[in-house]
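Have a look below at one chain only, the form predicted on its own, in C-alpha coordinates format.
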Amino acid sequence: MGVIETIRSEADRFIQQQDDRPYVTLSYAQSLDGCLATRDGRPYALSGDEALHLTHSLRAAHQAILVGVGTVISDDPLLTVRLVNGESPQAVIVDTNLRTPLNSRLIARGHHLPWLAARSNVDEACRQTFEAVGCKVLRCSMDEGGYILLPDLLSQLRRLGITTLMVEGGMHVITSFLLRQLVDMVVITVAPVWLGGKPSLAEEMVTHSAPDRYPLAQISAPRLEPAGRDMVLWGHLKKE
(Lines of atoms letter the chains of each structure in order from A and count residues from 1; the text may use other names and numbers.)
(Lines give C-alpha, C1' and ligand atoms only; values in the text may rest on other atoms or scores of the structure.)
Protein backbone atom coordinates (compact mmCIF):
# COMPACT_ATOMS: atom_id res chain seq x y z
CA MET A 1 0.00 0.00 0.00
CA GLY A 2 1.39 3.40 -1.01
CA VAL A 3 1.64 6.48 1.12
CA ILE A 4 -1.62 8.08 -0.07
CA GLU A 5 -3.62 4.90 0.53
CA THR A 6 -1.94 4.42 3.92
CA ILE A 7 -2.81 7.95 5.02
CA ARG A 8 -6.44 7.60 3.97
CA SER A 9 -6.83 4.26 5.72
CA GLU A 10 -5.14 5.35 8.93
CA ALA A 11 -6.89 8.71 9.00
CA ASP A 12 -10.27 6.96 8.90
CA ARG A 13 -9.34 4.89 11.97
CA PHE A 14 -7.83 7.90 13.74
CA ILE A 15 -10.98 9.99 13.24
CA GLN A 16 -13.14 7.26 14.74
CA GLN A 17 -10.91 6.85 17.79
CA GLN A 18 -9.85 10.43 18.53
CA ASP A 19 -11.85 13.65 18.41
CA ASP A 20 -9.51 16.29 19.87
CA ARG A 21 -7.42 17.01 16.77
CA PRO A 22 -7.04 16.15 13.07
CA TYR A 23 -4.85 13.40 11.69
CA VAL A 24 -1.59 15.23 10.86
CA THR A 25 0.77 14.57 7.96
CA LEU A 26 4.06 16.47 7.89
CA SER A 27 5.37 16.82 4.34
CA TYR A 28 8.12 18.96 2.85
CA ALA A 29 11.06 18.88 0.43
CA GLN A 30 14.68 19.29 1.45
CA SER A 31 18.15 19.07 -0.03
CA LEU A 32 20.70 16.39 0.81
CA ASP A 33 22.12 18.68 3.49
CA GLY A 34 18.70 19.18 5.05
CA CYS A 35 17.90 22.66 3.73
CA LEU A 36 14.53 24.12 2.74
CA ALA A 37 15.66 27.38 1.13
CA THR A 38 18.73 29.36 0.14
CA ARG A 39 20.89 31.00 2.80
CA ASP A 40 19.16 34.37 2.29
CA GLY A 41 15.73 32.76 2.65
CA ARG A 42 14.75 32.72 -1.01
CA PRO A 43 12.67 29.68 -2.03
CA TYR A 44 14.35 27.11 -4.24
CA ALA A 45 12.51 24.61 -6.45
CA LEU A 46 13.82 21.39 -4.91
CA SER A 47 11.22 18.87 -6.07
CA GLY A 48 11.19 17.35 -9.54
CA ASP A 49 8.00 16.77 -11.53
CA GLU A 50 7.16 13.36 -10.05
CA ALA A 51 7.65 14.57 -6.47
CA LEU A 52 5.50 17.63 -7.18
CA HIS A 53 2.71 15.34 -8.38
CA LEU A 54 2.99 13.44 -5.10
CA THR A 55 2.79 16.70 -3.14
CA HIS A 56 -0.39 17.70 -4.94
CA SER A 57 -1.85 14.22 -4.40
CA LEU A 58 -1.10 14.61 -0.69
CA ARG A 59 -2.84 17.98 -0.68
CA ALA A 60 -5.90 16.46 -2.34
CA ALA A 61 -5.97 13.74 0.36
CA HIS A 62 -6.25 16.28 3.20
CA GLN A 63 -9.00 18.68 4.19
CA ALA A 64 -6.61 21.45 5.26
CA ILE A 65 -3.00 22.51 4.70
CA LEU A 66 -0.97 24.51 7.22
CA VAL A 67 2.06 26.78 6.81
CA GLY A 68 3.68 29.51 8.87
CA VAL A 69 3.41 33.18 8.00
CA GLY A 70 7.12 33.24 7.12
CA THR A 71 6.44 30.82 4.28
CA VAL A 72 3.61 33.03 3.02
CA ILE A 73 5.79 36.14 3.10
CA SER A 74 8.83 34.53 1.42
CA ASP A 75 7.18 32.11 -1.03
CA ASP A 76 3.70 33.61 -1.64
CA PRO A 77 2.28 30.09 -2.22
CA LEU A 78 -1.15 29.15 -3.53
CA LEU A 79 -1.34 25.81 -1.63
CA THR A 80 -3.84 24.48 -4.15
CA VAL A 81 -4.23 21.19 -6.04
CA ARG A 82 -3.29 21.82 -9.66
CA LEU A 83 -1.30 18.83 -10.94
CA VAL A 84 -3.82 16.09 -10.06
CA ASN A 85 -7.56 15.76 -9.84
CA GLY A 86 -9.00 16.66 -6.47
CA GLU A 87 -10.19 19.49 -4.27
CA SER A 88 -7.80 22.04 -2.84
CA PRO A 89 -7.51 21.92 0.96
CA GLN A 90 -8.44 24.76 3.29
CA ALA A 91 -5.33 26.90 3.83
CA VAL A 92 -4.39 27.61 7.45
CA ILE A 93 -1.64 30.12 8.28
CA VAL A 94 0.05 30.22 11.68
CA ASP A 95 0.24 34.00 11.98
CA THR A 96 0.61 35.11 15.59
CA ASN A 97 0.45 38.86 14.91
CA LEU A 98 -1.48 38.83 11.59
CA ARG A 99 1.43 39.72 9.32
CA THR A 100 0.05 37.97 6.22
CA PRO A 101 0.19 40.47 3.33
CA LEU A 102 -3.28 41.41 2.13
CA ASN A 103 -1.96 41.24 -1.42
CA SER A 104 -0.64 37.69 -1.01
CA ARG A 105 -1.98 35.23 -3.57
CA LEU A 106 -3.84 33.30 -0.87
CA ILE A 107 -5.97 36.39 -0.18
CA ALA A 108 -5.87 38.25 -3.50
CA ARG A 109 -7.54 35.34 -5.32
CA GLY A 110 -10.73 36.37 -3.54
CA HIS A 111 -12.20 32.92 -2.87
CA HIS A 112 -11.53 29.98 -0.55
CA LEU A 113 -9.64 32.39 1.67
CA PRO A 114 -7.22 31.23 4.38
CA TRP A 115 -7.86 30.82 8.08
CA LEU A 116 -5.34 32.68 10.22
CA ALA A 117 -4.24 31.33 13.61
CA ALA A 118 -3.37 34.37 15.73
CA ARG A 119 -2.79 35.07 19.42
CA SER A 120 -5.99 35.54 21.40
CA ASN A 121 -5.25 39.21 22.16
CA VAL A 122 -4.28 40.18 18.62
CA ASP A 123 -4.98 43.77 17.60
CA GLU A 124 -8.73 44.10 17.12
CA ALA A 125 -8.57 46.53 14.19
CA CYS A 126 -6.15 44.22 12.40
CA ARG A 127 -8.42 41.22 13.00
CA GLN A 128 -11.40 43.11 11.61
CA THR A 129 -9.42 44.05 8.51
CA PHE A 130 -8.74 40.41 7.69
CA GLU A 131 -12.26 39.27 8.47
CA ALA A 132 -13.66 42.09 6.31
CA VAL A 133 -11.99 40.57 3.23
CA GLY A 134 -13.31 37.09 4.10
CA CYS A 135 -10.57 35.44 6.16
CA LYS A 136 -11.39 33.54 9.34
CA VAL A 137 -9.22 34.48 12.33
CA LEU A 138 -8.76 31.76 14.95
CA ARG A 139 -7.79 33.18 18.34
CA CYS A 140 -5.33 30.83 19.99
CA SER A 141 -3.59 30.51 23.32
CA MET A 142 0.19 30.94 23.44
CA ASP A 143 2.81 28.53 24.76
CA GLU A 144 5.67 29.35 27.10
CA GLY A 145 7.89 30.35 24.19
CA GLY A 146 5.45 32.89 22.79
CA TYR A 147 4.27 30.70 19.92
CA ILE A 148 0.76 29.57 19.04
CA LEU A 149 -0.22 26.67 21.32
CA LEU A 150 -0.59 23.96 18.71
CA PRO A 151 -2.94 21.64 20.65
CA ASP A 152 -5.34 24.57 21.02
CA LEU A 153 -5.17 25.32 17.29
CA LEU A 154 -5.62 21.67 16.34
CA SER A 155 -8.58 21.37 18.68
CA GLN A 156 -10.22 24.40 17.05
CA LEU A 157 -9.62 22.96 13.59
CA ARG A 158 -11.25 19.67 14.59
CA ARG A 159 -14.29 21.52 15.95
CA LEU A 160 -14.52 23.32 12.61
CA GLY A 161 -14.77 19.96 10.86
CA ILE A 162 -11.14 19.48 9.80
CA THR A 163 -10.22 15.82 10.30
CA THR A 164 -7.06 15.61 8.16
CA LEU A 165 -4.29 18.23 8.12
CA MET A 166 -1.17 18.48 5.98
CA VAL A 167 1.68 20.54 7.45
CA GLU A 168 4.12 21.89 4.84
CA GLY A 169 6.34 24.31 6.76
CA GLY A 170 8.35 26.36 7.27
CA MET A 171 11.21 25.72 9.63
CA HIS A 172 9.63 26.84 12.92
CA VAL A 173 6.31 25.15 12.16
CA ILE A 174 8.03 21.86 11.30
CA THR A 175 10.11 22.05 14.47
CA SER A 176 7.13 22.85 16.68
CA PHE A 177 5.03 19.95 15.40
CA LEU A 178 7.91 17.49 15.82
CA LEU A 179 8.88 18.68 19.30
CA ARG A 180 5.31 18.35 20.53
CA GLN A 181 4.86 14.96 18.82
CA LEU A 182 1.73 16.13 17.02
CA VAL A 183 2.60 14.36 13.75
CA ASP A 184 1.13 11.04 12.68
CA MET A 185 2.69 10.55 9.23
CA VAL A 186 5.89 12.02 7.78
CA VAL A 187 6.53 12.35 4.02
CA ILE A 188 9.86 13.96 3.13
CA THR A 189 11.10 14.50 -0.41
CA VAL A 190 14.89 14.50 -0.60
CA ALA A 191 16.31 16.21 -3.68
CA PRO A 192 19.75 15.05 -4.91
CA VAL A 193 21.39 18.45 -4.44
CA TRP A 194 23.39 20.23 -1.76
CA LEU A 195 21.94 23.66 -1.11
CA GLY A 196 23.98 25.11 1.76
CA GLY A 197 20.98 27.16 2.83
CA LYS A 198 18.47 27.41 5.66
CA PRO A 199 17.95 24.15 7.57
CA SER A 200 14.62 22.36 7.84
CA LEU A 201 14.76 22.49 11.65
CA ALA A 202 15.08 25.43 13.99
CA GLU A 203 17.77 25.60 16.68
CA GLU A 204 15.36 24.61 19.45
CA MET A 205 15.04 21.18 17.84
CA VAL A 206 18.75 20.62 18.38
CA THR A 207 18.55 21.99 21.93
CA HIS A 208 15.62 19.79 22.94
CA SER A 209 16.68 16.61 21.17
CA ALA A 210 19.45 15.59 23.56
CA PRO A 211 18.65 11.85 23.75
CA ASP A 212 19.54 11.63 27.43
CA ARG A 213 16.85 14.22 28.30
CA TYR A 214 14.28 14.31 25.49
CA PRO A 215 12.90 11.69 23.09
CA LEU A 216 14.30 11.98 19.58
CA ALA A 217 11.78 12.58 16.82
CA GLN A 218 12.12 9.53 14.60
CA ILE A 219 10.23 7.63 11.92
CA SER A 220 9.09 4.14 12.83
CA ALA A 221 9.69 1.55 10.06
CA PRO A 222 10.59 4.13 7.38
CA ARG A 223 10.06 3.46 3.70
CA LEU A 224 12.17 4.93 0.91
CA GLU A 225 10.79 5.16 -2.62
CA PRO A 226 11.99 6.88 -5.82
CA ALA A 227 10.02 9.74 -7.35
CA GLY A 228 11.80 10.54 -10.58
CA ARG A 229 15.16 12.10 -9.67
CA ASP A 230 14.14 12.46 -5.99
CA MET A 231 13.69 10.04 -3.12
CA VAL A 232 10.66 10.06 -0.85
CA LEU A 233 11.09 8.94 2.76
CA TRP A 234 7.87 8.23 4.60
CA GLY A 235 6.54 6.52 7.68
CA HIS A 236 4.88 7.04 11.05
CA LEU A 237 6.33 9.33 13.64
CA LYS A 238 7.29 7.19 16.60
CA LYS A 239 5.43 8.33 19.71
CA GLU A 240 7.03 8.17 23.15
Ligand SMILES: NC(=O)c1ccc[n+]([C@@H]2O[C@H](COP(=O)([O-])OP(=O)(O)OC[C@H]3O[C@@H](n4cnc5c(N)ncnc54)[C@H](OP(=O)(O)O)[C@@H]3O)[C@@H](O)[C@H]2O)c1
Second form
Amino acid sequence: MGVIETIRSEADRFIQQQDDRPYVTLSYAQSLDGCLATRDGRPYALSGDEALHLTHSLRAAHQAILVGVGTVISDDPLLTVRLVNGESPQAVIVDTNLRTPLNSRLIARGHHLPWLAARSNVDEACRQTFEAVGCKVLRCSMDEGGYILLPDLLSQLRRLGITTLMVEGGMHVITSFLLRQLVDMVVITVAPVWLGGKPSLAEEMVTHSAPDRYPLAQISAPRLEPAGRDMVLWGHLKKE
Ligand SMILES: NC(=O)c1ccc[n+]([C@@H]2O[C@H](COP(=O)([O-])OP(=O)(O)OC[C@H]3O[C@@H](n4cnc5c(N)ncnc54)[C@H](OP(=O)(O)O)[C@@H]3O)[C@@H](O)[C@H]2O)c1
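With the form predicted on its own in hand, show me what the form predicted together with the named molecule looks like.
Now the full complex is given, and it begins with the chain already shown.
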Protein backbone atom coordinates (compact mmCIF):
# COMPACT_ATOMS: atom_id res chain seq x y z
CA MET A 1 0.00 0.00 0.00
CA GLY A 2 1.21 3.51 -0.76
CA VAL A 3 1.28 6.32 1.75
CA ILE A 4 -2.11 7.85 0.84
CA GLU A 5 -3.92 4.47 0.99
CA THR A 6 -2.17 3.69 4.29
CA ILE A 7 -3.27 7.02 5.78
CA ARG A 8 -6.85 6.55 4.61
CA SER A 9 -7.20 3.06 6.08
CA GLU A 10 -5.41 3.87 9.33
CA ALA A 11 -7.37 7.07 9.81
CA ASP A 12 -10.63 5.13 9.43
CA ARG A 13 -9.54 2.75 12.18
CA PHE A 14 -8.18 5.56 14.38
CA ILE A 15 -11.45 7.50 14.20
CA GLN A 16 -13.39 4.46 15.48
CA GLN A 17 -10.99 3.92 18.38
CA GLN A 18 -10.14 7.45 19.55
CA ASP A 19 -12.34 10.52 19.80
CA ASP A 20 -10.12 13.05 21.57
CA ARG A 21 -8.23 14.30 18.51
CA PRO A 22 -7.95 13.89 14.71
CA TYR A 23 -5.55 11.45 13.03
CA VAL A 24 -2.42 13.58 12.46
CA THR A 25 -0.03 13.44 9.50
CA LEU A 26 3.12 15.56 9.74
CA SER A 27 4.45 16.39 6.29
CA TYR A 28 7.11 18.80 5.12
CA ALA A 29 10.08 19.10 2.75
CA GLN A 30 13.68 19.36 3.86
CA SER A 31 17.14 19.54 2.33
CA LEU A 32 19.88 16.93 2.77
CA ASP A 33 21.17 18.92 5.76
CA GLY A 34 17.73 18.94 7.38
CA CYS A 35 16.72 22.51 6.53
CA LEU A 36 13.22 23.80 5.80
CA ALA A 37 14.03 27.20 4.37
CA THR A 38 16.90 29.61 3.81
CA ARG A 39 18.71 30.98 6.86
CA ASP A 40 16.74 34.25 6.79
CA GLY A 41 13.48 32.23 6.67
CA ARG A 42 12.68 32.95 3.04
CA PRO A 43 10.82 30.02 1.46
CA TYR A 44 12.83 27.95 -0.98
CA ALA A 45 11.14 25.62 -3.48
CA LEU A 46 12.65 22.39 -2.13
CA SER A 47 10.20 19.90 -3.67
CA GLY A 48 10.29 18.91 -7.32
CA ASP A 49 7.10 18.41 -9.36
CA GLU A 50 6.41 14.79 -8.31
CA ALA A 51 6.88 15.54 -4.61
CA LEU A 52 4.64 18.60 -4.92
CA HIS A 53 2.03 16.41 -6.53
CA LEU A 54 2.23 14.09 -3.51
CA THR A 55 1.86 17.05 -1.14
CA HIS A 56 -1.32 18.12 -2.90
CA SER A 57 -2.65 14.54 -2.79
CA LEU A 58 -1.92 14.48 0.93
CA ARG A 59 -3.76 17.77 1.39
CA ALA A 60 -6.75 16.34 -0.47
CA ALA A 61 -6.71 13.28 1.82
CA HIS A 62 -7.10 15.38 4.99
CA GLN A 63 -9.99 17.46 6.28
CA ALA A 64 -7.80 20.18 7.77
CA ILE A 65 -4.27 21.52 7.36
CA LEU A 66 -2.34 23.30 10.12
CA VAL A 67 0.58 25.73 10.00
CA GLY A 68 2.07 28.20 12.46
CA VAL A 69 1.67 31.95 12.15
CA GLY A 70 5.42 32.13 11.40
CA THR A 71 4.83 30.26 8.14
CA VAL A 72 1.87 32.46 7.24
CA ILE A 73 3.99 35.58 7.76
CA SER A 74 7.06 34.32 5.89
CA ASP A 75 5.52 32.24 3.05
CA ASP A 76 1.99 33.62 2.69
CA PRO A 77 0.77 30.13 1.61
CA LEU A 78 -2.63 29.25 0.15
CA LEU A 79 -2.62 25.63 1.47
CA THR A 80 -5.14 24.62 -1.20
CA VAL A 81 -5.31 21.56 -3.47
CA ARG A 82 -4.37 22.67 -6.97
CA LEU A 83 -2.32 19.94 -8.62
CA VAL A 84 -4.76 17.05 -8.16
CA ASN A 85 -8.52 16.69 -8.02
CA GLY A 86 -9.94 16.95 -4.54
CA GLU A 87 -11.28 19.24 -1.85
CA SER A 88 -8.99 21.76 -0.23
CA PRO A 89 -8.68 21.16 3.51
CA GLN A 90 -9.80 23.63 6.15
CA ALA A 91 -6.78 25.80 7.05
CA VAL A 92 -5.93 26.15 10.75
CA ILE A 93 -3.28 28.60 11.99
CA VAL A 94 -1.78 28.42 15.48
CA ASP A 95 -1.63 32.11 16.29
CA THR A 96 -1.63 32.90 20.01
CA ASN A 97 -2.02 36.68 19.66
CA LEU A 98 -3.74 36.89 16.26
CA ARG A 99 -0.70 38.16 14.33
CA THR A 100 -1.93 36.72 11.02
CA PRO A 101 -1.93 39.58 8.49
CA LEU A 102 -5.46 40.41 7.38
CA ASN A 103 -4.13 40.77 3.83
CA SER A 104 -2.53 37.30 3.84
CA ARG A 105 -3.62 35.14 0.90
CA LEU A 106 -5.30 32.67 3.27
CA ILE A 107 -7.72 35.41 4.30
CA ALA A 108 -7.84 37.51 1.16
CA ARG A 109 -8.02 34.66 -1.37
CA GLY A 110 -8.89 31.53 0.55
CA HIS A 111 -11.93 29.47 -0.45
CA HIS A 112 -12.57 28.59 3.17
CA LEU A 113 -11.41 31.27 5.55
CA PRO A 114 -8.90 29.95 8.08
CA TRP A 115 -9.57 29.00 11.66
CA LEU A 116 -7.20 30.69 14.08
CA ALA A 117 -6.15 29.03 17.34
CA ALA A 118 -5.54 31.88 19.77
CA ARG A 119 -5.14 32.19 23.55
CA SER A 120 -8.47 32.28 25.34
CA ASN A 121 -7.95 35.83 26.65
CA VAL A 122 -6.83 37.25 23.31
CA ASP A 123 -7.64 40.90 22.69
CA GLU A 124 -11.41 41.09 22.16
CA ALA A 125 -11.35 43.81 19.49
CA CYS A 126 -8.76 41.87 17.53
CA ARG A 127 -10.83 38.69 17.76
CA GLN A 128 -13.90 40.54 16.52
CA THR A 129 -11.93 41.93 13.56
CA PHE A 130 -11.02 38.41 12.43
CA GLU A 131 -14.52 37.08 13.02
CA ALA A 132 -15.99 40.01 11.09
CA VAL A 133 -14.12 38.92 7.95
CA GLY A 134 -15.34 35.35 8.43
CA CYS A 135 -12.50 33.60 10.28
CA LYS A 136 -13.32 31.30 13.18
CA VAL A 137 -11.26 32.02 16.30
CA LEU A 138 -10.75 29.00 18.56
CA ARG A 139 -9.95 30.01 22.12
CA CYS A 140 -7.30 27.70 23.50
CA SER A 141 -5.44 27.08 26.73
CA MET A 142 -1.71 27.77 26.79
CA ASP A 143 1.12 25.33 27.43
CA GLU A 144 4.03 25.89 29.84
CA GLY A 145 6.09 27.52 27.07
CA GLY A 146 3.46 30.16 26.25
CA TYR A 147 2.26 28.41 23.11
CA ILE A 148 -1.17 27.05 22.20
CA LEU A 149 -1.76 23.83 24.16
CA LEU A 150 -1.98 21.39 21.27
CA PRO A 151 -4.08 18.66 22.97
CA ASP A 152 -6.71 21.31 23.73
CA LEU A 153 -6.69 22.58 20.14
CA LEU A 154 -6.82 19.05 18.71
CA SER A 155 -9.76 18.09 20.89
CA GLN A 156 -11.61 21.25 19.79
CA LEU A 157 -10.92 20.37 16.14
CA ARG A 158 -12.29 16.87 16.67
CA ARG A 159 -15.43 18.28 18.29
CA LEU A 160 -15.81 20.48 15.20
CA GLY A 161 -15.85 17.33 13.06
CA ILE A 162 -12.22 17.29 11.90
CA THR A 163 -11.07 13.66 11.89
CA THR A 164 -7.90 14.00 9.77
CA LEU A 165 -5.31 16.76 10.11
CA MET A 166 -2.18 17.43 8.05
CA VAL A 167 0.51 19.50 9.80
CA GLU A 168 2.79 21.28 7.30
CA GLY A 169 5.11 23.34 9.48
CA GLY A 170 7.06 25.38 10.09
CA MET A 171 9.95 24.72 12.41
CA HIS A 172 8.33 25.53 15.76
CA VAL A 173 5.11 23.72 14.91
CA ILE A 174 6.97 20.60 13.75
CA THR A 175 8.98 20.64 16.98
CA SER A 176 5.88 21.01 19.17
CA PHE A 177 3.99 18.16 17.49
CA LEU A 178 7.00 15.84 17.68
CA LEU A 179 7.86 16.67 21.30
CA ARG A 180 4.30 16.00 22.38
CA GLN A 181 4.06 12.86 20.24
CA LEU A 182 0.87 14.12 18.64
CA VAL A 183 1.74 12.64 15.24
CA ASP A 184 0.52 9.39 13.73
CA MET A 185 2.10 9.41 10.26
CA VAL A 186 5.21 11.27 9.07
CA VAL A 187 5.83 12.04 5.36
CA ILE A 188 9.07 13.91 4.67
CA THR A 189 10.27 14.94 1.22
CA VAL A 190 14.06 14.98 1.14
CA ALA A 191 15.37 17.17 -1.68
CA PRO A 192 18.86 16.40 -3.03
CA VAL A 193 20.31 19.79 -2.09
CA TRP A 194 22.29 21.20 0.81
CA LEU A 195 20.66 24.43 1.92
CA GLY A 196 22.61 25.60 4.98
CA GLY A 197 19.42 27.27 6.19
CA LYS A 198 16.74 27.08 8.86
CA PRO A 199 16.61 23.63 10.52
CA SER A 200 13.47 21.53 10.80
CA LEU A 201 13.66 21.50 14.62
CA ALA A 202 13.68 24.54 16.86
CA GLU A 203 16.78 23.90 18.93
CA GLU A 204 15.80 26.14 21.81
CA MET A 205 12.53 24.26 22.30
CA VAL A 206 14.24 20.87 22.23
CA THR A 207 17.07 21.77 24.60
CA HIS A 208 14.73 23.51 27.04
CA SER A 209 12.23 20.70 27.29
CA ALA A 210 14.01 17.46 26.35
CA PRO A 211 15.49 14.96 26.87
CA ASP A 212 14.34 14.36 30.44
CA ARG A 213 10.67 15.14 29.81
CA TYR A 214 10.23 14.03 26.21
CA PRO A 215 11.48 10.89 24.46
CA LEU A 216 13.47 11.13 21.23
CA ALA A 217 11.12 11.23 18.24
CA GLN A 218 11.69 8.44 15.73
CA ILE A 219 9.95 6.77 12.81
CA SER A 220 9.31 3.07 13.16
CA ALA A 221 9.81 0.88 10.05
CA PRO A 222 10.42 3.84 7.69
CA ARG A 223 9.76 3.47 3.96
CA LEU A 224 11.83 5.33 1.38
CA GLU A 225 10.47 5.95 -2.11
CA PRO A 226 11.67 8.08 -5.02
CA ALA A 227 9.49 10.96 -6.20
CA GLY A 228 11.20 12.33 -9.29
CA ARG A 229 14.51 13.83 -8.15
CA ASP A 230 13.46 13.73 -4.46
CA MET A 231 13.12 10.92 -1.92
CA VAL A 232 10.03 10.54 0.25
CA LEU A 233 10.55 9.04 3.69
CA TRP A 234 7.40 7.96 5.46
CA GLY A 235 6.27 5.88 8.40
CA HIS A 236 4.67 5.97 11.83
CA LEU A 237 5.92 8.03 14.67
CA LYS A 238 7.16 5.54 17.25
CA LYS A 239 5.15 6.10 20.43
CA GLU A 240 6.93 5.64 23.79
N1 LIG B 1 9.95 23.09 3.89
C2 LIG B 1 8.70 23.03 4.31
O3 LIG B 1 7.99 22.04 4.01
C4 LIG B 1 8.12 24.13 5.13
C5 LIG B 1 6.78 24.07 5.53
C6 LIG B 1 6.28 25.11 6.32
C7 LIG B 1 7.11 26.15 6.70
N8 LIG B 1 8.40 26.16 6.29
C9 LIG B 1 9.32 27.24 6.72
O10 LIG B 1 9.26 27.32 8.13
C11 LIG B 1 9.60 28.65 8.49
C12 LIG B 1 8.60 29.11 9.56
O13 LIG B 1 8.86 28.39 10.75
P14 LIG B 1 8.71 29.13 12.14
O15 LIG B 1 9.22 28.21 13.16
O16 LIG B 1 9.27 30.51 12.06
O17 LIG B 1 7.13 29.34 12.24
P18 LIG B 1 5.91 28.33 12.48
O19 LIG B 1 6.35 27.06 13.09
O20 LIG B 1 5.12 28.29 11.23
O21 LIG B 1 5.05 29.17 13.52
C22 LIG B 1 5.55 29.29 14.83
C23 LIG B 1 4.68 30.23 15.62
O24 LIG B 1 3.40 29.64 15.82
C25 LIG B 1 2.89 30.07 17.03
N26 LIG B 1 2.51 28.94 17.87
C27 LIG B 1 1.40 28.93 18.66
N28 LIG B 1 1.29 27.78 19.30
C29 LIG B 1 2.34 27.03 18.92
C30 LIG B 1 2.77 25.73 19.31
N31 LIG B 1 2.06 24.97 20.18
N32 LIG B 1 3.92 25.27 18.80
C33 LIG B 1 4.63 25.99 17.91
N34 LIG B 1 4.28 27.23 17.51
C35 LIG B 1 3.13 27.75 18.02
C36 LIG B 1 3.99 30.87 17.71
O37 LIG B 1 3.77 32.25 17.46
P38 LIG B 1 2.84 33.07 18.52
O39 LIG B 1 3.54 32.92 19.84
O40 LIG B 1 2.79 34.43 17.99
O41 LIG B 1 1.54 32.37 18.50
C42 LIG B 1 5.23 30.44 16.99
O43 LIG B 1 6.26 31.41 16.99
C44 LIG B 1 9.53 29.51 7.26
O45 LIG B 1 10.86 29.85 6.88
C46 LIG B 1 8.90 28.60 6.21
O47 LIG B 1 9.40 28.86 4.92
C48 LIG B 1 8.93 25.19 5.50
